[in-house]
Amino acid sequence: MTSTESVQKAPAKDPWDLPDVSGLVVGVLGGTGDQGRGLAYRLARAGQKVIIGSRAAERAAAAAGELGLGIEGLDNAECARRSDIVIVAVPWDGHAKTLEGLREELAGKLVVDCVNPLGFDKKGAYALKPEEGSAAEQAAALLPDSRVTAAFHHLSAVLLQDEAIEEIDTDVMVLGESRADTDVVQALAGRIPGMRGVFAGRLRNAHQVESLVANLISVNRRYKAHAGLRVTDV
């Protein structure tokens, strides 16, 4: 064997060889709000198994009830225990707080922040910058034996409950530090018929695509629309 021969390199990864992630138990913190229940509705109807958290578990079971499709409705700590991929789709202004207090349950979990750090004034909505530099990179501190992955933030709320709607024409744009990490989320996001998973970067990459929403929310407005994003030549 020839030196060259010895170091050839392997072929690269396809990056669209995605992991099946159909067996897995999603839970959603924050399920009971417009963009996790939405979510939730749309990863149950595409097959998978769903446990939407709250901080009462009465909200979330009644949120359960009314959604249907075998989802489970818990309190944050039993959702997050009983799930392998964690969505983080709280309200900015409880994002902190609420991942202290599931450290010890998230550790060693996927999670993927989906929030949005934004504020409105009469201009409308503007983006903040977390002192860690997004709501993801806070996420990453706050629970350092999670995987914590960023995705899911450029998604309509209307579309996404809207049952007479069977396919959501956008790209999710995916964040994190694994390469296998981000494969389960692009995968996980795949679920969806009409959605794409892309990997967009390392988590320090979170605050334009977090910020990104702002922009969307003005385009929705000026055209009266549910704007999503598709992402060419790939």
Ligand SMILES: NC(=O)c1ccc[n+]([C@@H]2O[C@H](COP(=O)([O-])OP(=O)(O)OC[C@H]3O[C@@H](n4cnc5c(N)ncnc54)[C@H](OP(=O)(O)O)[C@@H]3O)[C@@H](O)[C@H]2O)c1
Contents of the next structure:
Amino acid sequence: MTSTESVQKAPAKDPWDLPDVSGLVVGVLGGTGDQGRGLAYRLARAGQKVIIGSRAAERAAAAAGELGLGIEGLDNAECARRSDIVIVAVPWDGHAKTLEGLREELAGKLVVDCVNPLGFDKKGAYALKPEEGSAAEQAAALLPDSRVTAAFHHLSAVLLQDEAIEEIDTDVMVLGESRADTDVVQALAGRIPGMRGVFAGRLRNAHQVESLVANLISVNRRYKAHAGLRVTDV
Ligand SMILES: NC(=O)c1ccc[n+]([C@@H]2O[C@H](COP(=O)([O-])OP(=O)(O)OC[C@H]3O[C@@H](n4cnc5c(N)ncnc54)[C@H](OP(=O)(O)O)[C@@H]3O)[C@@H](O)[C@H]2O)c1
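One more: the block was the form predicted alone; return the form predicted together with the named molecule.
Next comes the full complex, this chain leading.
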């Protein structure tokens, strides 16, 4: 190896060396629903500043008031404007329309999509295949000026909202195009006791992660559980 080569080779970064995200404001679009409320509650309980968004500011304010912990409630647009990181927790049905309407407010923001496009019939839950490949890729297509990531798909809203539970024993698969952005989201997941954020690839692989929720729903029904996931050997 020449001396030039040795100078060029930076030491490999420790993948668990994640940034401090404690000062970032987290907004939750659709934060009045089970998943949004649960995430808002857990993150605020971990010390994060959280803003719940809703299509109606008064519904957001009511949900925020119930949760306490300094959580604020605003309409989705104001929530997006005021936040550094914006979690998308609306139903798949309203996903495209919600994001299209917030393109300006979400410009420059780190967006975290946790939407699972699922269908339900008498056999149970099954994965839908969005035209763009996944909900996260649809978000990326609709928000060209935002930094879109995907995470928090496999969490149980029941466990998130249960005040008696101190720790949630699960990993959070985090996907995105920029390592700096996925590091931030991994760090955010890691703020919740018991959770780890694990890098799980680029957005083109979000469909499998979103779809896996159909399997978790089957597990939950069979075992009367609120199943989570662990990635072993990392
Ligand atoms: N529940 C879970 O355990 C879980 C776990 C992981 C991921 N997720 C994902 O998280 C998302 C939210 O799940 P959820 O169970 O919390 O859903 P939800 O309660 O049905 O909806 C969340 C909120 O979205 C808003 N909303 C409803 N319809 C809308 C529409 N057409 N357009 C825009 N906003 C709409 C409502 O708030 P306002 O009326 O106040 O606007 C509602 O409170 C889903 O995409 C789901 O796949 C859920």
